[in-house]
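Consider the single chain below, provided in structure tokens and representing the form predicted alone.
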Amino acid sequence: MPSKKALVRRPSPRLADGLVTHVEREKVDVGLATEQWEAYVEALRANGWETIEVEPADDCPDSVFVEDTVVMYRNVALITRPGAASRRPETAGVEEAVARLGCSVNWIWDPGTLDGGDVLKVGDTVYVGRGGRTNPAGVQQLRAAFEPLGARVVAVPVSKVLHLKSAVTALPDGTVIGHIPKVDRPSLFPGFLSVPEEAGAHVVLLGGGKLLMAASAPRTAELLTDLGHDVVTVDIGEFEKLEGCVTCLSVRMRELYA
């Protein structure tokens, strides 16, 4: 049955020490970031989502990026094994949260690595970015967990950005959107729409034709509005300094059993 629950996690006081890979480090204002996170959570709630706050992980600078710790498919929660070893302690609190929600819990095991930000679901097709934080063993373990449930798992290369969903996300009709300079092989996606800004490649489907986007992509917001979408924007500038985007700040759980 459809559900609209979203896991979120409050920023760590050590957020400014978060990892950066493809960008130069900038100073992060943790106070401002917390205000932006609260506005992001409120935007989810205002659009019909029940937010569930995972226990904070104050010793883990990147823990606000909760999407990287678990991948949902139907009622199954696949607890990841992040590619950055420093992020692996983040998963314990998320595992507890999904278990409390009644999910069937699976795990990625050594030698596999998988970040949730590398997984894009379009219907029953599950695209997995390989080459950065996610390795071939992680892809294979995800395939073993989800293909018996009806998923079609497709590995795609990622070399220009941190995660697959740093490069591409998908619109409600399944069209994949991305900023061409950041996408390794757009031809791998059956329907692809180029957008004019890097941050414009990141959308969260809120339901009812609404899209949540970063305020830093106004030209893409205009483009998507012209295509008939109802765009909701939030300022997440402090998280963008750490290669974060609107997708990685929550885990949307759409198919939980009642």
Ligand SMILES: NC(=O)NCCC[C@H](N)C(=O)O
Contents of the next structure:
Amino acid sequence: MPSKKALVRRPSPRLADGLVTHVEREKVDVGLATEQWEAYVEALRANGWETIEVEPADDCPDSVFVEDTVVMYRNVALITRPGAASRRPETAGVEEAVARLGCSVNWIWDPGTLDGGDVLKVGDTVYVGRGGRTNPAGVQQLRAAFEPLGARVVAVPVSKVLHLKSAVTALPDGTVIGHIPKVDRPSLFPGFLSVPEEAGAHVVLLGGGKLLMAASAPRTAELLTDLGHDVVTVDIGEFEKLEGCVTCLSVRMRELYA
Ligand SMILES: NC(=O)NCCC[C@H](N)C(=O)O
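Shown: the form predicted alone; wanted: the form predicted together with the named molecule:
Everything in the complex follows now, all chains and molecules, and the chain you saw is the first one.
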């Protein structure tokens, strides 16, 4: 049976200083954010995930967005080199955590930059967003790391949002979902379903057909429920103020040998 382990990282006391790029800065309540994070972690646990806390990085405001620091393909953990220099110190603790879990570790190197939020896996296809955080060298290095393992790496442009997965994610059947005004080229995806809200584009596959979504996308939750999906919602409003979404608060690991 495949393992269901998820890396998570407790919010930094400096969370409110996190980066904002495509949205206006709003005041973040760190206490409320921590409560929302705890409820998010609990939702993973309640759905069969063993959560593993990466050592907190209190000096790194954006460290809670752990997904950006590592990309998993099979049991290989590709440690990223985040596009924002302020986020690069986040990777050391993540590298230690994945090594402890028995992953093979690989790295994105200078001059490459890549954020995990730019990588969407749909079966063996790995879409990578070339945008504000991931550069062409990062795309090439991702290809070199994963194609020998059987991945088909497809690069797609991202210009309207922070990351590829701010624009699109995928349903359990492989259909890619996105809010059209935020997607550069919907036609690049073989099966595409348009959703009515920007936050509705973000789903975490919990397994057993369940989807984790933000409470801020009720019309999309209704649409997906109507299509027979089992939707679980969490309020992540404080993280949304920093351009975070449900996907970026964890790294789901399904194919570990340990
Ligand atoms: N994968 C993600 O969606 N990450 C969100 C990162 C938000 C953070 N404030 C950043 O700008 O890097």
